[in-house]
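Below you'll find only one chain, the form predicted on its own, shown as structure tokens.
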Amino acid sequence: MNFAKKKFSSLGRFEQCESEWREPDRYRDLLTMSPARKHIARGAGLSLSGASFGTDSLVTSMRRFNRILAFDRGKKSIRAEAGVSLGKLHEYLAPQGFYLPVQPGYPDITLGGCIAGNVHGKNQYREGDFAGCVQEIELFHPARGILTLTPAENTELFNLTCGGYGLTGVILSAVIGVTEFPGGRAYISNIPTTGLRDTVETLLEIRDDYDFLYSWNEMSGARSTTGFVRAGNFQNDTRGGLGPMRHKKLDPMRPVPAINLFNRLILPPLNGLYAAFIHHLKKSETVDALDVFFPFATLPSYFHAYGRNGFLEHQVLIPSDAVAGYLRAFEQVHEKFRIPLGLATFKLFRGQQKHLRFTGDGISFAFHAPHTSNLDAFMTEVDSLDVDHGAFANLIKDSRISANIARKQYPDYDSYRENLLAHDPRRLFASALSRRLNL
């Protein structure tokens, strides 16, 4: 059978390349699937990297995959379709007392994404990461039929589903845990910082009374000097958080500004008034708690701005007892380089890094740095301090980082690369991602 070609694209234009790919509407077309070929399945399509699309891969959208099957007031639980958006599950549940604890910033990331990029949320600190929400998955793989995983049944697959990147199969439903509503707005405070290792040392201070939080560093010029801890706690307000969503759509395929409006000469000023802003006009505010779930959900322009060739996010974990001397070394290219960041953020985390999974004790250190003529030898040294350091790097969101650096920095790379070939000795699942991480 011929499909169509469309051309696809990570979020930060990194990874792209012209697949196959087909949107089936029903059951019967979409477990239609030939053993004989490379398969996966494609969500909202938002990752940073090229987890949905590959060469020589079958694209399967699973975008009209859709629907709410059941909601257990009691249980606390809802059963929903793969292909389910944050913000079509927000706007059910928020009327009925109920959200999503974890769930990252852009409302039409989808159910399946959520689960195969295993995500985090604002407070990972307090909330974990989504694996911990989920309950039991529908999984299909076509040598295989549709399997039922739970963390009680085929304990191993589910593992190798939650963080697994698409790779087991597609995702056709799914049962999540959810969380009484907090309340519909926030009160946030924006607690000013001096540099990189006084935002760590008040993030540690107060990260027990908050409901979410995490940092903004300003990392356009050579050394960050300023920066806020965005700390805040939900109110018991019905007024907000139960409306429409209100977001305009994110297209990593959309036409955009052939330069990078986010360059030195540019960010640098940009950010300056930006932290002179929060320091001086918004020391404290109350937001709408959509605006907390989902703080990119009006602004798509910002990542359109980074121009034609894009933007890399990287997100390393760092130790807590290698943080010093991280956030020293990193200074130091940094400085080297003099790349501007157009965001630099910091996050508290903790739980047991298992597989590839992007999670574990420490410090989530962020940045989005434009794609230049001299980022690969920047990022060439950050690969080096990263495995220095014991941190890792989310591969989720890693456009770049190689097969190499990765088995370097996760402990369990080979044997979650045995256990995939266990479970699928043919390797019918196969994206940019896992081409590029040899997985």
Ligand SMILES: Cc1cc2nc3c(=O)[nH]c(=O)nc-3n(C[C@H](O)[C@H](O)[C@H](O)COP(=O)(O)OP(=O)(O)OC[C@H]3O[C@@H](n4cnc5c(N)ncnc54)[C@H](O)[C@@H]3O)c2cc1C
Contents of the next structure:
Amino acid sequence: MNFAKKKFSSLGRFEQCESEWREPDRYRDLLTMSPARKHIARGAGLSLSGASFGTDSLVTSMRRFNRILAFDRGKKSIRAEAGVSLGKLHEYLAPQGFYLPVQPGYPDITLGGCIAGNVHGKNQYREGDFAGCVQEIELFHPARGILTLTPAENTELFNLTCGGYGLTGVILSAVIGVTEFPGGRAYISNIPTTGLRDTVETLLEIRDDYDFLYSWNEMSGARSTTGFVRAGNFQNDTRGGLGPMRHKKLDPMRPVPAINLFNRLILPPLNGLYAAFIHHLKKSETVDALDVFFPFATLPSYFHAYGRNGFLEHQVLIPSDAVAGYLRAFEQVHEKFRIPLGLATFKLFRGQQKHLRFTGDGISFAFHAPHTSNLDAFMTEVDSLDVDHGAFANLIKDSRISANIARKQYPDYDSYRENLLAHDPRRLFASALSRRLNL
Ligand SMILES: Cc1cc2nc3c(=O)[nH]c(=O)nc-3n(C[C@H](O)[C@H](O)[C@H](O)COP(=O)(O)OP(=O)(O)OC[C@H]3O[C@@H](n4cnc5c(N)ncnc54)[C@H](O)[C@@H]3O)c2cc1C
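Switch from the form predicted on its own, shown above, to the form predicted together with this ligand and output its structure.
Now the full complex is given, and it begins with the chain already shown.
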């Protein structure tokens, strides 16, 4: 059977390819998948890597499978099809006094994408990662049919599927644990910091006091000398948090300016003004809870401002005892290449690292770098310093990391591949990400 072809791109425009694709709206079509070719499921297509498309793979968009199937108030759980968006789930749950405790920052992201990417929210240290909320998955594999996976039934396949980058099959639906909605607004303190280490120390000092906690550092020049920690608590206030969801469409394929607007000339004064504004005028604020859950909902232009060459997101989890040495080494590498970084942020993490999931104990450091001519050389040195300090990269976000580096960073890399092969000897699911990482 022939399918239409379409060009796909990761959000930062780093990984792109043309693939055949389809967007079925009936189960009888969805479940007709040839076992004679490669496949990959796609949610909203908002990943920063080529996780949901690949040359020679038939891309199956799950967007039309977006129904909420059941809500059990007593058991605090919701069953929904995998293509449902976080925004739709929130609009359904919040008026009933519930919400998803772990949510990445944009409302169009789908349930399937959250499970396969094992995403985290604004307070991983307190809430953990998405896998911790998943109670059941209904998974379809062309050679194995429909399987029910829970932490107790088909446990190994459940674990491979949470944070499995869509490589175990198509998630049809899932049951997710929900939490009482803490309130419609949030009181936020923006605590000024002076540099990377000061920012991390501040986060560590106040880690137990806030519902959500993350930071911003100015890194457009050689060294970061200013930043702030954003720390907040939800307030029970019926004036906010219920929707409707205000957001602008984020489309990785949208035409964008030819040049990077976050360049050496524009970014330093822009960031300087932003830092001064926060330090002097916005030390505290009360905002709608939706602005906390989905800070990028009205800001898609931020991603497009990097221009046609796009940007890279690199996020690493650094063990707490290595963070001081890591940051010293990172500042030296950054000073050598002087690539203006559009965003640099820390979050605190807690958990057990396993398989290829981005989780564990430590401090997450993420930055956005424009695709400049010296970016490859810069990132080669960053990869080495990650490995030297026992840090590992978020594979769903970094669209250029190699199999060699992933194997060095993830102790379970080889066993993960073996387990995938045991589940699916013909390895029917593949993407640009899985090919690059040799999974
Ligand atoms: C503005 C913005 C903010 C973000 N903030 C965060 C954040 O705070 N924390 C965080 O962890 N991440 C964050 N992300 C990353 C994002 O949460 C993940 O990349 C997520 O996987 C994207 O979901 P998606 O629906 O777009 O899935 P896609 O990008 O379409 O796919 C992602 C992966 O999920 C698989 N997949 C999707 N649906 C299915 C299915 N039904 N069955 C099997 N596999 C499936 C795909 O094959 C692919 O491997 C952010 C992204 C954006 C754009």
